[in-house]
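Presented below, as structure tokens, is a lone chain in the form predicted on its own.
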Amino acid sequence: MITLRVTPAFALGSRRSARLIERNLYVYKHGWMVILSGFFEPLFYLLGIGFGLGALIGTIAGPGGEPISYQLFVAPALLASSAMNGAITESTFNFFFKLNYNKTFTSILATPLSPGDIALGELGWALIRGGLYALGFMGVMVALGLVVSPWVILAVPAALLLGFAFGAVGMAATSFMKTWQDFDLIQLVVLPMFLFSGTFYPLDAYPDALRVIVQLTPLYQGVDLIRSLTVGAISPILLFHVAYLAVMGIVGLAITSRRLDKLLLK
């Protein structure tokens, strides 16, 4: 039943949902600094921790077991975090405001767009924001000499996949929220994932039981995928990461479409 409800948005609404992306571009035409500001946080982490603390650490075991510089270990994880943060910000706080306060989506329903189109359009805009962060951070990695494998060209598409997963689930979770205080729950999930998903130190630092939990988190899937591509450590496990994030995104989008159906057409 979920599939039936979300399919029209993919099959018929992609062109209509693009109008919603166009609308968001006009809204941010004079507020581009709001989007740009989100790029600097991971950059400061890279400079402060990657290069500052990294000077004391030296090398660390990479995805394939080979030693790599600490800067090269941290940079792909921060690239993944950039994509996640961009998608999460747009699909939670901004989505909540449009849904419950500005009544943007209620007005949009007066046009040919459906709730499925709205879900797909908003997710597309969240992906654009996350993708801009990922592209900007990739440019920084190139400038700092942190590109060592041609496979790194797939790191940005991988970051977009990560943004798709978090953006879709973020919208689905936000559709159940009633007040701004509920967003504390989002931070309660996102912040520990950022700190403990292999972002700053390898899995070997964890006890065995905790290591399994970390490996099951969605951000770890993205971090390990992008880090492996960055250093050229290609293995079958990367296919599992891709499938995990793709399924997460599709399920989140399906739930969002059903929730918007209920909230906007009641």
Contents of the next structure:
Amino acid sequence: MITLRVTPAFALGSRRSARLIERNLYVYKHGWMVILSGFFEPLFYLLGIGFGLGALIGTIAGPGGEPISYQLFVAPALLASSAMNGAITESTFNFFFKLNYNKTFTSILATPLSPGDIALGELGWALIRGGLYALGFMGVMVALGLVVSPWVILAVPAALLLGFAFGAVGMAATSFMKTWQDFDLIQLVVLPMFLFSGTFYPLDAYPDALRVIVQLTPLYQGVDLIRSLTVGAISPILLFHVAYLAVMGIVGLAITSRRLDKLLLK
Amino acid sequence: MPDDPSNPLIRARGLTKRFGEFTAVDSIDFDVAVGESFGFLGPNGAGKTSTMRMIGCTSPITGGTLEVMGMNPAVHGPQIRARLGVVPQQDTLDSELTVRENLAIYGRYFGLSRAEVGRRADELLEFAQLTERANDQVEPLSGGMKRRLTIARSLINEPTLLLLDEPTTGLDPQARHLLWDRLYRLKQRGVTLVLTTHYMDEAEQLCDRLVVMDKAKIVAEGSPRELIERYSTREVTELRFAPGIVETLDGRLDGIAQRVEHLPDRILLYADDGEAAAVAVNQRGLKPETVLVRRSSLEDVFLRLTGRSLIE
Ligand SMILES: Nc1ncnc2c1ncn2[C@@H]1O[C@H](COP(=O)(O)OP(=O)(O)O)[C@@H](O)[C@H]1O
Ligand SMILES: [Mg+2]
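Since we've got the form predicted on its own here, give me the form predicted in complex with its partner chain too.
Zooming out: every chain and molecule, the one shown earlier first.
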């Protein structure tokens, strides 16, 4: 008989995780303005770069090769980047504070909740926040006439998946951090990814070797996935993007859960 | 199950906790019965908090066995914690929430309905005398208020067993007495209390039975009275001499008391009749600056057992 030693999904968290989301709702009841700011960042980029630069550039080759307007090219990438940024803010800075200063998690572990519940609950909250931003941004795209395919409906869940992947890995990374200075490292990874993952111009701009590297970054998976859904260029490669992000999220969550165990249950 | 000694609420055998090479709890044995209030008395670093955290299922044991409510913490942590109330040594209140929200969300962690949580939160605010501060942030509260809120929070799930790690350390006497009163009420309602303290008066006030811990080990066990009877005399006479005199005493106190203890600032004469000892001191022509006759306390028990004072 073969025994499989796989971490069962429930070990990563349970229904009780939802209580963490409730806690965050309480917190943001006091400071909902903070949440609002997340709507504007991608919007400003879209107006500034999409329409400003777009006027100079005109059309550009889309995911299927057919020419599309620059606004249509850049809007899905901004949706992807804002999903990434939202998830990272919540899972790094805010998570670090709760872990090291507020002792929130320590007190929660005296209740039936486990580290896995905390990891999943915090991530769930980051996703809800990210989902709200994605919906808001989608609304703007509709208003600006940037909707050309029914597949665009799936862009919002795709943005959530991207948030899940980055949020989980962000928490895992944060669990290893000792000081606030360590966060500079995150910026060092996130900023180049934001600029170079095919966000603002197509990958043709790169030499072959560099292009392969970019194609392997997690943000690129999200950008290409969401852009393809937005323009309706459906191909099997999208399944690869989905699988990549899902695995990244699950691995991040498992690491986070282990680390919380080690850090909090001494 | 109640009062049946074969069914203790907590049962520890050879319980051990190591942090790397360092042994914080060294193979201790104890039982806590249902409805009892049980104390760990010991100085800083004795291993009290480490023991409490193992009972609270937030610190895995490194040796021996531990059963809480008949269950194994390593396996049934969530089930055990569902019936525990925990007051940690350091307050872990949620600084991002108000007083009332702290109680409400904590109840939700235990899976209580919103309506139930609201009802209990109001009751507990009353119990902790914090009703007026319900909608305030936690940070500006005084130490005593925070402690009361932490205790209130630990009661939100109506626990069978309440773990209190130094519940009154750092509080002024008035705040301590208020807390003792609240704990006494809980005890009367049948809640089993397990507490740690390095205050002997607290142990005497609150504990039916206690163990004295020192350097990771249990060195004695019994009710406060039993311990005093076993390890001390009924009374103690404390003598303070002018500087330089103590060195010249040299055996002149011999025979006055059952035991003589030299502390840096005073000499303790352990005798069942303290007055008589004081008179004898006088008759031998010794002139202490002050003489104080008092009843023996757990402090004396500790001194006897370890050769050191409880609070340095
Ligand atoms: N997480 C830890 N890592 C290493 N040593 C620890 C840890 N927690 C406690 N200790 C050590 O274990 C000993 C007992 O600590 P503790 O249980 O807190 O004692 P008490 O509560 O009686 O003051 C102390 O010497 C303390 O430094
Ligand atoms: Mg302690």
